Each structure stands twice: as C-alpha cells, then as structure tokens.
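What follows is one chain in structure tokens, specifically the form predicted alone.
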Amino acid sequence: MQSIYKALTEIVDEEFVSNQKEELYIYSQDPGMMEPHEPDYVVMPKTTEEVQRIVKLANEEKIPIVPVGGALSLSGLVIPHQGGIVMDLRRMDQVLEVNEESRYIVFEAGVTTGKLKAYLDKFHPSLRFSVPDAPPSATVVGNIVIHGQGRLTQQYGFNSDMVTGLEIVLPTGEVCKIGSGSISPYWFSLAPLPDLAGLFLGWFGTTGVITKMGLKLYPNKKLRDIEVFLVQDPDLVPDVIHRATHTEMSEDIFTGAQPYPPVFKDIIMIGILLTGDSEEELEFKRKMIWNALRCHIDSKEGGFMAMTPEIKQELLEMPTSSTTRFADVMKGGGFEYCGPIIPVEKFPEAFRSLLEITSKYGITFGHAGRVIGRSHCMMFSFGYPFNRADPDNIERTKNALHDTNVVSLDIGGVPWKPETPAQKMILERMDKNTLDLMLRIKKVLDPNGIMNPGNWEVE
C-alpha cells in the first residue's frame, strides 16, 4: 500500500495525493442514497500525461480507479465500490480553444459548468452552451458522460449529442483522440468518421478517462423570456408539449410539480422558454405559442400563469436554483433525483406513479422534466428529499427508489443515470445480444477490470 502511495506522489506533487481518513471520507459518498465506500487513495492530476501514468500504474497493479468530476450524480456513480484510486480531475480546468466561426469549444475534463458559462460570458458573449440545471460546480464532462440535459436540449437533443471530439486515456494507458481532432487540428465534428464516442458516453467511466472534450456552441440571443402554462390534468401534458414543440419557437420546455408551497399543490407547470434578438422576435414567438395552445385556454383546461418579475427572473436562471433549494426541503441534507427517459405520451402514467409511490411511503416529492428534441422524448424525474438523520425516512425513500425504477422500466422508459441496483434491472431486461456486445467491448477496452468497477457489471 505504501509503495502505491509513493508511486502516486512521484507522478503528481505530494500535496495532490492523499490517503488520510478525513479526505477519503469526502470521496466515499454523494448526496444520494447509495452506501458509502472509501477509496484507498485520492489523486488530483493536472495533465493528460499524469492521468496516463496513473492509469498505467493502476492497470499494472490491478487497482480499481474511479474518475471523478463534480460527484453530483446523486446516484453513486463515482462511489468507489471496490476501493482503489479516486482520480479527481478538477485541476484539469483549462479552456483550450474557442472557434467562433465554427462555433465549438475545446476544454479539459475538470472545467465546471459555472466556469465555462462565466468564460463565454466574458470572452465570447455571442456564444453559449447547453447549461444543465445542476450546481455550477458540476463538470461539463460529467454531465455529458451521463447523457445529461440542459437549456438547449429541446432544440438539439441530449448534451452528449453536442460533442464534437474527445481525448481519452484508455484503461491500458494509451491516449487516443476521437472525431475530426484525430486527423485535423480542428475539433469540429465526430462525423464522418466511425462514431467511437459512444464507447465512452453513458458508460460512467468504465471504459476510459475523458481528459479533453470538444463541444458545439450556439448563438447567445440578446433577450430571454418565459411563459408558464398550468394544467391540473396530467393527461393534457403530452398534447400541450406536442403543440408547443410543433411551433419550433421555444428554446427549452420543462415540466414541474411539487406539493410545496401549497399554492402549487395539484398543479403541473409547463415552462416554455423563448429567446430572440429583438422584442419583435420575442413577441412573434410568444403569439405563436399562445395561438398553439388557444384550444386549451378556450376550454378552460389550462392557462398561462401571471408572474411577478421576481418569479420570472428565478425561472430564467441558468442553472435554476429552485431545484437545489427544494432538494433540502426536509432539512436533512439528502436528495435522490432519479427517473427515466420516456416517450412524452407516457407522462400521465409516470406522473400518477409518482403520486402513488410517494403516498404509499409517506414521503414528499419534487418533479422536474425536460423535453428532448422536438418532443422526441423527455426526461421525467422523481425527486425525493430525505432526512439523513432519520433512519425510517431513509428506509421509506429507498423503497420508493426501488419502486420508481420498476415503474420506469414497466412503462417503457429507461432509467437515467441509474444507481447500481437500477443498472442491474436494466441489464436483466436488456436484449441478450446487446448485453453480450457490452461485455465484449468492456473486456477489450478494460481487460483487467480496473475502471470504476461496480458500474455496468455485465458478467
């Protein structure tokens, strides 16, 4: 054990390696419900070369290694289930290139969403990226590795669909580039080459360590506004979304529901974000949206919410802070944020299941959803705040989480950023040939099984 510690200090400065109990504790858990497991070492590399040397050491010694960004998945995806080395990538925080003409950016794996947004606002204010509703300390790469969503996914798909290139350290230590950057100085696209990025996106760090990423940027419109449509009947939500997306006027469409404060009880909110470079453009888009939903207004089945400037400003935040505040509504420091990617037409079934599960276990909830593409699918979250100091509340929330994963699969959805029990449910239901393909890929890329073991265990 001491020899491994010494080897790590020879790769990075001693101040960036630790085996101290209090520091290992920090990396043993996240705010979700998964059981903590301490690593044996924590190391913070600064360069791709240092990452490569650490991975080679782990592969030679057959030591588990877990790459970590912000550790905010809430589903234990970077908890070191088998100990070993946690590799914290947050020192790798440099923006390397912005190409304004081709609208892409290249940055290191530790760059946070807060830093990237601030960087673009200051140096390239005409450009923006798809900001997720996560704390600013979440890393951009971490969000994309789990197929996260952001404020542009209603137009362009998952944030992982916006990747233009990757630099990867493979589990055996080789460094490779994927996309146009593998043959060109320009990281503008994954196409038309074979799309190898899929070997690393959605795999939760079990196939390699992403050290650099290229990402599409988009025009940053001068003006932003929001309309919020309210309904009580969940059966109406798919039609509202379908009509709103058919106009192609919105930047982002999200759903929300929660029992607190009481004014929101039994109400489903559908937020429709609009952007433009002039008031005339915003007004045109607003009229298009209102006209598209006129039938629901006339029937008195739904209507637009009047908002104070303060409420509107809060809803326009990037990222939105209201979700973070609700996460600690139990004042116990725990929050489990789970749920599936579903066809939009499954919203009513998912919503009623949410109410049934929370009623069954006597817990509270917060729902937030996001439309992906032109209503191609949506993320439907079941958010469960819980009190870490209340064992009974924890147990009831764990049971709710299990039922949520079962329901998510039963209605035809796919659990998003699934914790290990949900991963096992997915693998049990997966097409057997697909499962075999995943196993073969994993064995080829990671023959010694060192990369984030405990996740996507397909054997």
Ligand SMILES: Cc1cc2nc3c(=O)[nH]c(=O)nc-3n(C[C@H](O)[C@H](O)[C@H](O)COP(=O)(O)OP(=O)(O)OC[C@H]3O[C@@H](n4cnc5c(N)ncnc54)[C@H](O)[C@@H]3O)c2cc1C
Second form
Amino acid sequence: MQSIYKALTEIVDEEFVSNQKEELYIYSQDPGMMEPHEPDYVVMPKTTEEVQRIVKLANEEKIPIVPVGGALSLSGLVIPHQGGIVMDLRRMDQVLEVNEESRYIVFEAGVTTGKLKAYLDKFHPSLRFSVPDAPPSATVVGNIVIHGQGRLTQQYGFNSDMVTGLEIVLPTGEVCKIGSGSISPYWFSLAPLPDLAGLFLGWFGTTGVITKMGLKLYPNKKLRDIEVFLVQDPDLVPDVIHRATHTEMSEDIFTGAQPYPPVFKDIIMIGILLTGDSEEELEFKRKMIWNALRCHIDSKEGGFMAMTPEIKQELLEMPTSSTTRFADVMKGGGFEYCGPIIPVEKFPEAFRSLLEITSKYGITFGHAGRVIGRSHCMMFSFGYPFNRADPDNIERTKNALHDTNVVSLDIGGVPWKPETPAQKMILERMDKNTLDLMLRIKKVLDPNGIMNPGNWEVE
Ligand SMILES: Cc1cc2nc3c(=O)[nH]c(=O)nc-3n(C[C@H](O)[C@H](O)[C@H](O)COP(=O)(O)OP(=O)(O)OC[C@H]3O[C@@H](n4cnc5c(N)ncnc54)[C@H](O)[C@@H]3O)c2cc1C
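Go ahead and give the structure of the form predicted in complex with the ligand, now that the form predicted alone is out.
Whole complex next, starting from this chain.
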C-alpha cells in the first residue's frame, strides 16, 4: 500500500495525495442512506495528464477509482464501496473557452456551478447556463453525469442534453475527445457524429473520467419574475403544466409541496418562472400564462398566490437556498433526495404515494419537482430529511426510501441518480437485451472493472 501511495505522490504533488484517516473519513460518506466506506487514498489531480497517469496506475494494479465532483449527489454514488482511490477533481477548475457567437463554453471537470455562474455573470453577462438548485459547490460535470436538471431544463431538456463535447480518460488510460472537438478546434456540437457521449453520461463514472466538457450557453435575459399557481387537487397538476408549457412563455416550471409550516399543508405550488429583456416582454408573458390558466381560476380550483417582494426574491434566487435549508430541517445532517423521472400525467399517483409512504413511516417530507422540456417528463423528488443521530428515524427513512423506489418503478418512472439498491431494481426490470448491451459496453471500456465499482453492477 505504501508503494501505491508513493507512486501517487510521483504523479501529483504530495500535498494533494492523502492516506490519512481524517481525510479518508471525509470521503467515506455522503448525507444519504448508503453505508459509509473509506477509500485507501485520496488524490487531487490538476491536469488531464495527471488523471491519465493515475488511471493507468490503477488499471495496472487493479485498484478501484471513484471520480468525485462536489459529492452532493446524495445517493452514495461517490462512496468508495470497495475502497481504492478517490479522485477529487476540484483542482481542475479552469474555464478554457467561451464562444460568444456560437454560445458554448469549454471548462474543466472540477468547475463548480457557483464558479461558472459567477464567471459568466462577470465576463459574459449576456450568457447563462442551466443552473441546478444544488448548493453552488456542486460541479457542473457531476450534475451532468447524473442527468441533472436546472433552470433551463423546461426549455431545453435535461442538462445533459446541452453537452457539446467531452474529453475523457478511458479506464485503460487513453485520452479521447467526443463531438466536434474530436476533429475541429471548435467544441460546438456532438452531432453529426455518432453520439459517443452516451457512453459516459448517466454511467456514474463507471466508464471513464471526464476531464473537460463543452456546454451550450443561452441568452441571459435582463429581467426575471415568478408566478406561483396553487391547487389542492393533485389531479389538476398535469393539466396546469400542460397549459403553461403550451404557451412556450416560461423559463422553468417547478412543483413544490411540504407539510410545514401548516399554512402550506395540502397545497401544491406550481412555480412558473419568466424572463424578459423589458417590462413589456414580461407583462406579455405573464398575461399569456394567466390566460392559459384562466379556466382553473374561474372554476375556483386554483389561483395565483399573492407574494411579498421578499418571498418573490427568495423564489427567484439561483440556486435557491430554501432546498438546502430544508435538507437539514431535522438537524443531524441526513437528507435523502430520491425519486423518479416520470411522465407528467403520473404526478397525481406519485404525489399520493409520497403522502402514503411518509404517513406509513411517520416521517416528514419536502417535494420538489421540475418539468423537463415542453412537459415531455418531469423529475418528482421525494425529499426525506432525517436525523443521523436517531437510529429509529434512520430506519424509518430507509424503509421509506425502499418503498419510494418500488413505487417509482411501479408507476412507470425511472429512479433518478439511484443508490445501489435502486440501481439493482432498475437492472432487474430492464429489458434483458438492453442490460446485456450495457454489460458488454462496460466490459469493453473497463475490462478490469476499476471504475466506481458497486455501481450499475449485476451480481
Ligand atoms: C439541496 C439540494 C438541492 C439540489 N437541487 C438539484 C437540482 O435542482 N437539480 C439537480 O440536478 N440536482 C440537484 N441536487 C442534486 C446534486 O447535488 C446535483 O445534481 C449536483 O450537481 C451533483 O454534482 P456533484 O458535483 O455533487 O456530483 P458528485 O456527487 O460528485 O458526482 C455525481 C456522479 O458523477 C460522477 N462524476 C463526478 N465527476 C465526474 C467526472 N469528472 N467524470 C466521471 N464521473 C464523474 C461521480 O462518480 C458520481 O457517480 C440537489 C442537491 C441538494 C443537496
């Protein structure tokens, strides 16, 4: 083990290699339900070449490698289940290129969502990317590897649909580029080449380490506003979403529900964000949305919420801090943020299941959902804060998590960023030939099975 440590310090400055207990401890867990497991080493490379040399070493020695971004995916995806090397990529934090005319950006794997937003606000204020509501220390690449969603998802799809190029270190150590960047100096698009990005997105770092990424940027409108539509009947939500997305006027549409404070109990919020370069543009969009939902107002089944400027400001925050605050509502630092991607018409079933499960196990919840594309589907989160110091609370939340994954699949959804037990449920239900294809791809790319073992595996 000492020889691996020494080999790592020959690749990366000793200051950025550790096998010290207190540092291994930090990388052994996340706030979710998965059992902690310590790595043997933590290493923080600065360059693609260093990543390449570490991966080659690990492949020769058959040591597991777990790529880590902000470690905020919360479902054990960065827990080194079989030990080995945790590769923390946050020192690779350079923005490499912004193409204003073709609206794309190229950056390194450790760039955080907070840094990218601050960078664009400062140097390219007319451009923006799809910021998720995760804490700003989450990385853009980590978010995209798990098919995350952000503020532009309702207009343009999953954040991973916005990728224009990748640089990858394969598990066998070769560096390759994906997309137009593989034959041109310009990283503008994955098409018209065969879409090899799919070999790495959604795979949780089990097929290679992304070292650089190209991403679409979008116009940053000067003004933003929000309307919040309230209903009590979950059956109405798909129709509200369908009508609102038909207008093509919104930037982002989210759903929210929680039992506390009591004033929110039994209410489902549908937040509709709007942008414009002038008050007239905003007013036009507002009117379109109001007209689209007029029937539900007239029937008194729903209505827009009056908001103080303070509440509005909070809802317009990007990323919003309220989810992060809610995550620790039980104190003790536990938060399961699970749930599936579902067809929008399944909202009522998912919502009723959420109420049933939380009532069965006597736990609290926060629901947040986000419409993906023109209501092509939605993310429906079952957010369960829990107290790590309370074994009973942990046990009940664990059972709730299990039931949530079963229900998610039963209603026709697909658990998002699933932890290992949910990954197994997915693989068990998957079409057998598709599963076989996945396993063959994995075997070809990672013959020694070193990349993030424990994920997307069939025993
Ligand atoms: C309060 C709160 C709110 C949230 N809101 C949102 C939201 O609005 N939208 C959303 O999408 N998510 C949200 N999340 C979930 C999650 O925090 C984000 O998706 C986050 O961006 C994940 O990025 P990360 O850097 O933490 O990824 P990590 O957890 O570090 O990594 C995620 C996965 O990607 C792999 N990986 C990381 N980097 C690489 C790489 N360079 N190459 C190969 N594989 C890699 C890891 O091995 C792991 O499997 C939220 C989380 C919290 C706590």
